[in-house]
Structures are given as structure tokens and as C-alpha cells.
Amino acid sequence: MDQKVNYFEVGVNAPIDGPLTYVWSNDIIPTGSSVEVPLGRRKVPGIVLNSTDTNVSSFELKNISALIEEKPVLSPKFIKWCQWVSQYYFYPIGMVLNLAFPPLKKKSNRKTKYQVIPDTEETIAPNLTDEQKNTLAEIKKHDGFNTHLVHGVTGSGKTEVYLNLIADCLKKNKSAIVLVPEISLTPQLLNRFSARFKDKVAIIHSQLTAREKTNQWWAAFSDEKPILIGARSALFCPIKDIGLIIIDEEHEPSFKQEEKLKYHARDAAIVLAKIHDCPIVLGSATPSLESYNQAKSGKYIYHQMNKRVHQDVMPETFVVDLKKERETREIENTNHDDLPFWLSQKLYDQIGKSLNANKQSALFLNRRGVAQIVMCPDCGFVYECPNCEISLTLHRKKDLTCHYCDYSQVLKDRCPSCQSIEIKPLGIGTEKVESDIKKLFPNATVARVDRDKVSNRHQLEEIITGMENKSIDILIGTQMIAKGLDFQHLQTVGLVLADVAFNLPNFRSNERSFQLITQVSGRAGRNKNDPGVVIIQAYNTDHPSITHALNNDFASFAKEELQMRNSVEFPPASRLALIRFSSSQLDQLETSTTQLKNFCDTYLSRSESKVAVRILGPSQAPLYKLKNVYRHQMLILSPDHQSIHHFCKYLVQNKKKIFSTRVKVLVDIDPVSMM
């Protein structure tokens, strides 16, 4: 009797489209399961998608090699997701599917360094607002998927809403998943999370260590902790029973990811729940104009939380109009050499105010180091990355480097192209920010919070007990302290200048400008005692994002903003889609650049097509070239969906005949970044 042939078709981990077919003789091997196949000369990984007992393939097929039974199966809900997440995103299967897995094998003698979850108190639940339990009676209305945009003001207690929910969920035997926009978030909500639901929480970062990482995705994926927290990544661990899933600053652009597979964790999070059928809570107090739009139209169910817990009293909030400080001071002719150009008086005074109350102040500022341009006044010369079409920002007093390839040189006393001694450094940075405000107040304990300075989840750890324990008195930062951070003494709040994002090359940046001074704003007053003062520094002050925020009026914001997409045809009036080819080859770039151009006037041309895309490009990217590599780009922007996937699908399909083999070609599915 012969033996009967299975024929299964597998994602494999490699940069294949679609599933391979692979032939198995032995037992039938369950869908999700994984494999190991041979592709070309080696052999790679990869995950049973479905079986047939029919050869449908014209040629003859490979064996699988071996069943990896050490890999849980993953559930069919799960799969159907990460097809989903493969076709819209335009991300291979099997690569998608590879994400699932954790870092290391479950078993290991070896113990982690660090306690990854706080040992805290158990905590009693507190009594809930009269906003706080209508949000949640209106949320429990509605059973299975649903998506909630729960828009509340800092400080109005979303949190506490979160954690009623989950607690329900638990109730009913269900896992819920809660996703923060970057690890800065993840220590405070942690102590919270764990002081009210002791041992039931897992946590999966891009901070953990390889070992710690396996350890809390067992725990997750095996139900031993039914609450998962973590970023944008989290969601790849394959929990089988999700009954809630919380999208924490949901405005957030880190939920985008930029690198290799362009997901956006809050929508693939929409999906998941509908697969699952459960709810799906997304909150923010600047909610991205996409949801706002979504929970307008219907589509999602809006909850408005206008008061603080503790209050009813905002942040008193001044403007400063730093032309006008720089004039008033030029004309008095007063004493001001002790008061840096970026500093008010206004600000300076209220800090002084704060440390002689033994309040904190943080001041925010979004960009990193001394300053962005080094550059002589007598010939023009600016100091550039060789690598990237960037000037090079300075760091400390010498060290001149490049943020996107890490290039660095050292300042020399003299210009390099006339030998003037003039060259001097323009701009301000946070690391100036931090010099200045430590000459200024001697006495105060200042701390800095950026890219350069916090490296790991440690640092920012020891950062946020010291404000919390008040042993810090000046906090500095980028956008690390721009999130969701509850700081009880924090008093005053500076914004250095509130326009550096305004005239970015992006539709969004002045949706990202009013969420931005709306969230920096949110930090001061958390004391019931205090209300908190907010200091917005500017140059354009008449700006819709200062104006709007200054009123904390996210409506009149929304409405103007929507208006202004709407007339131009971009989200979320449209749908987008960004094309980006890239080569280290000019001339290969340049020749399918015009191919391309040929190949979309052709398409749009099709009187069969009947798609409605419009094509802005293709052209030169903002960020021309970065590391050695010359970047162009294109926007398709349509009214559905169905039209966008249409055209780049048909662009997939035919890249071979458009673009050099030494020319990359990236789609980004509702980009976020435009650079």
C-alpha cells in the first residue's frame, strides 16, 4: 500500500510574496505549526498555513525537513491576522509570521539581571469620577468588537477607566493587551498595574534582554499573566483569548513603525480585536485626526472626559513671544547677559518661584544636543555629514555628529574652508539647555532625558523615582517626557520653543505641533493643591497650534485642521500610500525614477482602470540621502482603500520591469513619516 502525501503550504522566513507548497508523508501536521524547509541551498524556518492532499503544483515538490515542535502552534485567529497584517502592509507572510516567536528557547537555568515586573503594594482601587463611571457604563453598553475612542484631558483618569475594564475582562476568563507608544511610559504604568493586579502582568519591550523578553512572552502566551503591556511589538505575541485590547496614547507617530515591516500597532490592533471579537479601547487627549474622524463619522464609539480627577482647574498656561523678548531687551538695554537668548524672563522667574517652594520644573525642548548647525559667519561653510545631506549637530563643546549614520568629527578652532575663527554654533539643543540652566540655578539638582543621555530602561527608571521622590529639581527633555508621565510636584512646565516642528515637510506637522504643547502642558498641576503653570515659548505665537492649545481647545483645532486636509485631498479625507526607491547608484535611480513616471501615466491612462488615484511625484525625498544612499519618493493618495492596494500591487507585481536591481523599493501603507 503506498503511502499517502500530504501537501502543505508554508510561510517561509525569507522575501517571498507568497506561501511555497512543500510535500510531508508522515502524519498530518496541524495548521500553525512549525517547519523546517529547504529554499535553494539552505534551510529556513516557517509556519503551516493549510493542507491539501492534492498536488496542484506543475513541477515536483521538496520535502519539509523537520517539524519544530519546541514552537507552540499558533491559533487560526492569529494566523488570520498576520495575513491580514502581510497583505496590507505588503510584508511577506512568513516574515510577518516570524514575529511571533520570542527571542530564545523557553527553557533557561539562567536568572535575569533586573526584576522586570516591581514587587508593589497591593493597592485598593480608588472611587471613581462621575465622567470616569459614565465612560465605563457607556463602554460595557456595547458588547463584542467595537472600537472606543475614550477622549479625555491630562490628567482626567483614563488610566483608572483601563484598569476597570481589564478587570472585567478577567472576570471573564480573558486575556487584554494594553500597548504604550514607547518604554517611557512603561515604568509608572507598571508600578500601577502591578500594585492593583499584583502577579497577572507580563511586560514585552524593546529594553528587555534577550532572556527577560522569552520569560514574560511564556507567561503572556500561556496565560500564567493574563495582561500584557508593552509597545508596539507586544502585539505580535500570539495570546489565544483576547477580550480587551487598550491603545494608550493612541496619537501617538512611535505605533508606527518604520523599519522593514511599516505596521501601524494601533490599527493592526483594530483588526485583531474584530478577529477576536472583543473591544477595543483607544485614548488620548489629543486623539490623531484619523480616530477623531472615525468616532465623528460613527464609525467608533467617542467618550469625552473634560475634567481632571483631582480638579477642575487646567494648568495656567502663558505665551511668550520670543521676538518681542529679544526687542524689549535690545531697547531697554537692561542687564540680560546673565539670561541665555533661549530663556525668558518670564520663565526664568518662574522656575526661580518653583525651586524656592520646593516645586519641580521640566523643561522640553525636541531636539538633542549643543546645536544643529555649526557655520561660518564670513564664508557660509556649514559643517555636513559625507554620508548624509545633513548638518551636523554639536554635541558637548568638540564633538560634531550626524543622528541618522552616527558619523562624527571633531569642531576645529578654525573654518575649514577660509581659516576665519568666526565659525560659531546656531540653534539650541537640550544639552545647551541642560549647561545654561545648571550656571543659572547652581543649587538645583538639574537631570536631562534624551536620546544621547538615557540608553536604556534603567537610566529612565532612576530619572522617574527621582522625580518622583523629588530628589530631582529641573528635569530637561525631548518628546521621552512629552507622554503620559504623573509627576505630583511638578509645578512648571517649559516649552523652549514651541515652534521647532511647525515648517516640517509633513501635512501632519501641525497636528503634531498642537498634540505635542497639548501633552507637555499635561504634565504641570497633577497636585490637587497645585494647579501648575505652563510657559509656551515662540516665535510664531499667532501659530492655530499654539492658539488652539493655549484655550485647551482640541474642537476648534479639529475643525480647522479637518477643513484644511479636506480642500487638499490628504488624511483623513484620502487614503496614502508612500512609494520610496532608494540606490547608492545616482544614475540607476535617476533612470527608474523616469521609468516609474512612464509607468504611472500609463496606468492612470487605462480606460479599463477606472481607479481613482491621484500620483504626487515621484521626486526627491526630504532627507535626500542618507547613509550613502539617494532616496525618491512617491504619494498615492485615493478616496478608498481598494484603489490604493490596487495600484501598489500591480507596482509590486511589475518593480522588475520598473526599477534597476540596484534600486530598493519600499511601500509604506498610511505613512507617518514623510521624510
Second form
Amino acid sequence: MDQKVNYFEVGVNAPIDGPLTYVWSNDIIPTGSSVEVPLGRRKVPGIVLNSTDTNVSSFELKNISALIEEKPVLSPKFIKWCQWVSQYYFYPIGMVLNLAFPPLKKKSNRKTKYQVIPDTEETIAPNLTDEQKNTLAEIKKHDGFNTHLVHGVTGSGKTEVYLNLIADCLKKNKSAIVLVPEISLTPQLLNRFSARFKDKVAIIHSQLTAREKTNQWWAAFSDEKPILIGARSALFCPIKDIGLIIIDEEHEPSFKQEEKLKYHARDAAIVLAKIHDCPIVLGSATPSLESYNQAKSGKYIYHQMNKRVHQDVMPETFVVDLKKERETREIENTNHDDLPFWLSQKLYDQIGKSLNANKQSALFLNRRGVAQIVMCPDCGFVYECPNCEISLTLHRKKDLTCHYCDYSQVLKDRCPSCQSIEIKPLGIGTEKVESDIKKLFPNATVARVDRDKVSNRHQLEEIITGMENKSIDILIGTQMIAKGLDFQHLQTVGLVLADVAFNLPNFRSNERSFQLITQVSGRAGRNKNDPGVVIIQAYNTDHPSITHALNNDFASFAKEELQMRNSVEFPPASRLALIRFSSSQLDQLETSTTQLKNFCDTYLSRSESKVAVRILGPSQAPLYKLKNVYRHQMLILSPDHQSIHHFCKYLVQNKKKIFSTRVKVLVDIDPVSMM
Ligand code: ADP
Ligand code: ZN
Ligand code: ZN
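Now that you have shown the form predicted alone, what about the form predicted in complex with adenosine-5'-diphosphate (ADP)?
Following is the full complex, with the preceding chain placed first.
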């Protein structure tokens, strides 16, 4: 009998663009199977993508080393999705597929020491409000794939809508995926899901141990737990029969992964839903302009929820002009002197009122540390990081640290340049807010939440408990705590300096500010008997992000902002890709930049109108030097994604011709951070 030889295309877990062909003569390997293959001198894991009995390769082919049977076979739908992810985000197919598996091997006894999902008493669903009923009915009216945008103010009961949709999905014997920002995966949220669905919930996030992650993965994969809640990476769990995907807080930038595979979980989830022909629901109180625009154009189905479930009044909101505040203080020169420059009389009084009423306050500021910059007024010297082109931030009394690398040094009493003793910290950070507040309210219990103070889930949970049992009076934090946390006794919310986000070098800075101000305000008034007070301090009080957020007027904000984006042809009016190239060797980077310019000129002069792209740059990145690496970048814009893809593909193919070997190149499609 003739020996039958089969050829298999394998996506290998290595930085290689396409699949490689291998031979396996024992028997047929089903598509989606895990194998081990030789690559150079190594053996690497891979996934079989295709098989034929004719050899199309002109090379001598190697044999597949082994068939890995303990890894489950990936479904054609999942593979199709991975292929889309690979092509769209310019990431090797084998490396995308490799993300599908849990970190450890399956164990038969899956009991672990820690309980990942809290045990809760089962609750029954409440009677829905009219808005919830309408939204639910509208969503259910549409069969198969559709993208729904649920635009509902904080507390309007979006989560309850999700819970109902999930219940429906389970009735059809299908699985549901719920993606939330990592920080929202609190016991509070998990409680709500497990209270309704008991042990049907699996969860995947970055703080689980490898064993916990592996166990949760298997539970979700095997349909033992048909609901998977997770941060963005949960999308890579190859669940077979997906009937519903929910993306909560869809506007959150954290859905975009910024390293390695630079995918956007919301966008990739929409493609996954399409492949499974199931609905996907994007929810937010402040939708991204991308999603809002799609909804307006009719591509997404738009649902609005304008009322809070428990009350019709939103918190009372005030804006304080810090410029005027300062002028008044200078004129009056009275007891206001006791207040630090960042704290208005109004906010100070309001915190005091809440304390007296045994209620809580929270202060938000998107800056860590004591001061942003330490500067000498005599000679202009500024402490800078020697590895990055960035000023050092002051922490504690004398620790100068770089927020981008590990560098730190001690602050000296005299200016290192002119020996002046006048050198001093400028600006404000959460640490300074904390120490000032402790001095002003010595009897209050103050807690701080930022990346310096809270580095893991356990610490965050302690603070949440402290807020719930009222052992904390005043909470101070970065935007970390502005998301999704509900506290019953929180009465006063202060945004210390709303201007912080306006001036970031990103075309989305207005949008981010609007979202932040709205989200922060939404933290107050979670108690129906006490709508709460929000105080927004700013220097530019008439900034549209503030005025529209104040009026709860998303539509007007979006209209103005969209007009602006249209006029400059930036997303969502246009599609965008970012090419970043970097090197520790400045001369090599500059040579490559010149070659890249020539490449672009040639491309533009050759290409017909159907591949029209607009190219901005190449030029220095806003963070020009990071960790001793110099960074340049270039933006590619076009109304249609195909043109961008065409350009990027051509660029990647010609990478070796344009860039010298010491220059690292990366392509970021639909970039979020552009620093
Ligand atoms: P959102 O997700 O829009 O911020 P939630 O779903 O968290 O809103 O709802 C806000 C609060 O109202 C929650 O405490 C929730 O339990 C409660 N809630 C939601 N829907 C109802 C309802 N139909 N009846 C009573 N309480 C509800
Ligand atoms: Zn000096
Ligand atoms: Zn640095």
C-alpha cells in the first residue's frame, strides 16, 4: 500500500508572517489541532490551519514533530477570527492563535485554595423600568449579528439589561462573553452576576494566578460555565457557541492593548460576534465618538437610557474657577491663606459639611506624586530623567522618580546647577492632595488610591470595603477609582484639576476629559435620599468638555467635537494607523527616517486615487526619548481602512529596505495612545 503523505499549513508561534508547511504521514490531523514543529533549531508550538495532499512548496519540507492532543482543537470560527486579528493588526497568525490557550496544563481535580467567584445569595431580577423594558425589547427584536450601542447615564440600569440578555442567551443554550475594564472587575460587579447566575460564571483577568486562570479557562471553554466575564484578554478564550457579547464601558481606552498584539478588544469583539452571527452590545454613559458616529449613521443600533433607576435628580454640580479663586484670595488676603492653592473655599467647605454629616468625600486628580516638576526659579534648572526626555516627579519628601522608567534620585536642598536654595516643587499630585487634606482635616480617615499606593486587587478591595463600611471618610485617587465604583455614603465628589487632561498631545483629549468629568460626577448621588454634590475645579472653566459635561449634554459635546474631527479629518471622520520606529542609535534612526520619507513620496506619487492616504510625519514622537531609546512616528489617515491597510502592508513588506537593523518598527492600527 502506498504511504499517504499529507501537507499541513501550520501557524507557528514565532514572529513569522504567514503559516509554514510541514509534513505528517501518520494520519490526517484535523484543522485547529495543536502540534509541535521544528523551526530552525528549536521546536515551537503551532496550530494546523489547512491540509492538502499536494505539495505547493518548492522547499524541502520538515516533519511535524508531534501532535499535542491535550490541547483542544480550535473551531473554524475561532480560527477565522484569529486570521482577521492577524491580518488587521499586522501580527503573526501563529502568535495570535497561541493566545487561545491557558498558561498551565489541565488538571482533573480543579479545586483551588482561593475562591475566584464570590459566594452570594441568589437574587431574583427586579421589575424592569420602562427604559430598561424598551431597550431590551428593541435589542431582542433583531436576530443574528447586530451591534447595539446602549447609551445610558450612570445608574440607568444598563447592567440589569445585560443580565436579562444573558439570561435569554442561556435559554438558547449558548454562551455569553462580558468584557469590562480590568479595574471594574470588582467583587461588587462579580457579586451581581453570580447572585443572578450562581455557578454559571467564569472569570478571567490579569490578577488571577496561572492555575486559577487555567481552571477558569477550562470551565468557560467546556460550557460548564456558560458566562465568561473578563478583561480584554478573555476574548481569546475559544468559546464555541457564542450567543451574546457585551462590552461594558465601551469607550474605555484600556480595551486597547498597547504592547505586542495591539488589538482593540471592542473592535475585535464586533468581528467575533459577526462570525458567530450573534448580537453584540456596547454600553456606556459616554460612548466613544467612533461608536456614536456608527450609531448615528445607522450602522449600529442606538438605544438611549436617560433616567437613573432610583431617582430623577442628578447630583448638584458646581464649577469653581481657580483663577478667580486665586484673585479673590490675593485681594482679600484673609483666612483663605490657610488653604493650599489647589483647594477652593467651596470644595473645602463641602468636604467639611460631609464630614459633619458623617458622609464621605472623594477627590480625583489624574496625577500621581507630590509635584510634577522640581524647578529652580533662579536659573531655570529642571530635574530630568537621564534616560527619558521627561521631568522627574517628586514623591514623598525627597524622591524624584521617572514615571516611564525605573530611574530615581534624591532631591537635594540646593539647585545642582546654581546652588540656589530656592529650588522648589511645582504642580500638584495625589500625594500632595493627601498630605494637605490630612493637615486640614486631622480627625478624618483618609485613604489614597493610585498606582503608587494600590498595586493589586487585594489592596483595592480593602479600600472598597473601607468605603462601604464607612471606615474611610475621604478618598483621594487618580482616575483608577473614577470607574464603575458605587458608594452609598459618598456625598461629595471633587475633581481637583479638570484641566489636566485637556492638553495631552492626543486628538482625543477633549473626549477623554468629557468622559472623565462625566464619570467622576456619576460617582456621586448613588443614594436616592441624597443626590450628592460634585465640585469641578478648573482654570479653563469654559472649556467645552466641562460645560457640556455639566449640562449632561453628550449630544452637543459630540456634535461639536465631531465637527472638529471632520474638519481635520481625524477619527471617526477618518481611519488612522500609527507607525512607530525607534532606536537607541540616533544616527540610524535619522537615516531610516529619511529613507521612510522617500518611500512615502514614491508610494504617494505612484498610487492611484483608490489607495489615497494622507501621511503626517515622520517626526519625533511626543515622548521622544524613553529608556534611552529615541522614538519617531508617522500617522496614516484615510477615509477607508483598505487604503491604510494597503499602505501598511506594503511598508511591512519593504521594512528591511527602509529601516536599518537597529531600528525597531511597529504598526499600530486604530491607535489610542499616541505618545
Ligand atoms: P448602570 O449599569 O447603568 O450604571 P445599574 O444596572 O448598575 O446601572 O443600576 C443602578 C442601580 O439600580 C443598581 O444598584 C441596580 O441594582 C439597581 N437597579 C437596576 N435596575 C433596577 C430595577 N429595574 N429595579 C430596581 N433596581 C434596579
Ligand atoms: Zn538654579
Ligand atoms: Zn525615565
